[in-house]
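Quick heads-up: it's one chain on its own, the form predicted on its own, in structure tokens.
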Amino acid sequence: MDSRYGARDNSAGDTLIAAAPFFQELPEATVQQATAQIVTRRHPAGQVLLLENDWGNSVYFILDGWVKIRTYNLDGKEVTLNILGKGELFGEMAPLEAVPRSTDVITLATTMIGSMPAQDFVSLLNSEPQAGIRLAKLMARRLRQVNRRLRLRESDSQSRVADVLLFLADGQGTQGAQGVEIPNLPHRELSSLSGLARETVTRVLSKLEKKGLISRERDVIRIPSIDDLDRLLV
């Protein structure tokens, strides 16, 4: 068995897949047909799910957990392009373009993935206009996030760390009683996302916490006010 394949776990997979945001408001019969061949697997943290230059035989839905999308720059340094969590999908571009994958995908925590055969995903887009619109909106949101991060690459360290937190809040934040909650990722991941040294990220997070702009627990960073954090961007 390929080391990138985790243990099958279809016990709760069907319910989680049907509840995935991508399928919401689509006709029930269409969803059932599109998801009939999806296989769910549970993967441990640190497992490579996809490698750059793999061929796109499947599209993947995150049913639980977290993954990072990474590539490497010309100097061979790892660059984290995105962090995706429950309800997101990845690997959707390669089947559409019939080209190899352009990035690696690695789990950051124990993660449940539903894999849909590429031909089923393409058939869904061809037969259901709302699915195509849903995918277009997803691509537009990701492009907007990347453009914003690129504009801030020359900003000061505080702005860049704040922007990464806002980026995660936009993609993966959940509203709690005391603010928006995002995963408390290892500082090396925040470092790669921001393009800053890990020591710098640690120092900035401490400053933001002292200012009351964030609070940290073992698994969660809490942002009491998105607007207050957003005002740091310069």
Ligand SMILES: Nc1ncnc2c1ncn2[C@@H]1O[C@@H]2COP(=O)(O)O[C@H]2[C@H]1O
The other form holds:
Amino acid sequence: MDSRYGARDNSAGDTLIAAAPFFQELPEATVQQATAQIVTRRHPAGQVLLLENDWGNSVYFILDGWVKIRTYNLDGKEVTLNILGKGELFGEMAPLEAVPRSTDVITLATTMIGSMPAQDFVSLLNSEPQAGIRLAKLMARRLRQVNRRLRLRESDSQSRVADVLLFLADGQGTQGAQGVEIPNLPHRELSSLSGLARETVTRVLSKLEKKGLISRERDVIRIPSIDDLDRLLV
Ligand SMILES: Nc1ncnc2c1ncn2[C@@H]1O[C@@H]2COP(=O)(O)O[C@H]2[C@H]1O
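Now show me the form predicted in complex with the ligand, since the one above was the form predicted on its own.
Expanding to the full complex; the earlier chain stays at the top.
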């Protein structure tokens, strides 16, 4: 990803970087230094930010918006592995392991991204144990998500859709007055995340809504009780 792929926009970026969970509780001087190293750009929806197998030496912070992590199965069918939102980072794997990018990354909405040279990111990890712990926690959560989805692979369609909603709530959910809110993604994305047909996803979502386990608005799906939805998993 370089300057061809998005309008440079550092005006709001500095505040967003300072507020990003990764930088919370780091010394102010460290946050200031990181802010100076990060270039912020706004990208339109549908823009390919990273391509699987490309080499890259930057790490990216999502300051606002959404990206999807995409790969392809052996039949060439698109598989959405995850959706990441504000506060998440991506693009750390290739530079840390000195290998090419493991997946594609594409914006799902207008998205503000801060990019940091990988060598600065590694220096930050070396100098701030707290930053290393943050990264370890983030990767632990991703592994937990993958384990959970593997466990549910043979489950019924209701459990699989519920699981996708729960893992989006875990990673991307924001607490509102009436429960946890997650983005109301296109059903094609939920279909790819759950490995179910789009029609099945649509049918299950309607069923969950009738049971009062979710409610839907144009942009958000609301989960009034995470525990109630979790109890559906078999
Ligand atoms: N299952 C996943 N969940 C969340 N993020 C992922 C997942 N797989 C890959 N990524 C991110 O997508 C990025 C693609 O480029 P990298 O391999 O450098 O680093 C990768 C991770 O940051």
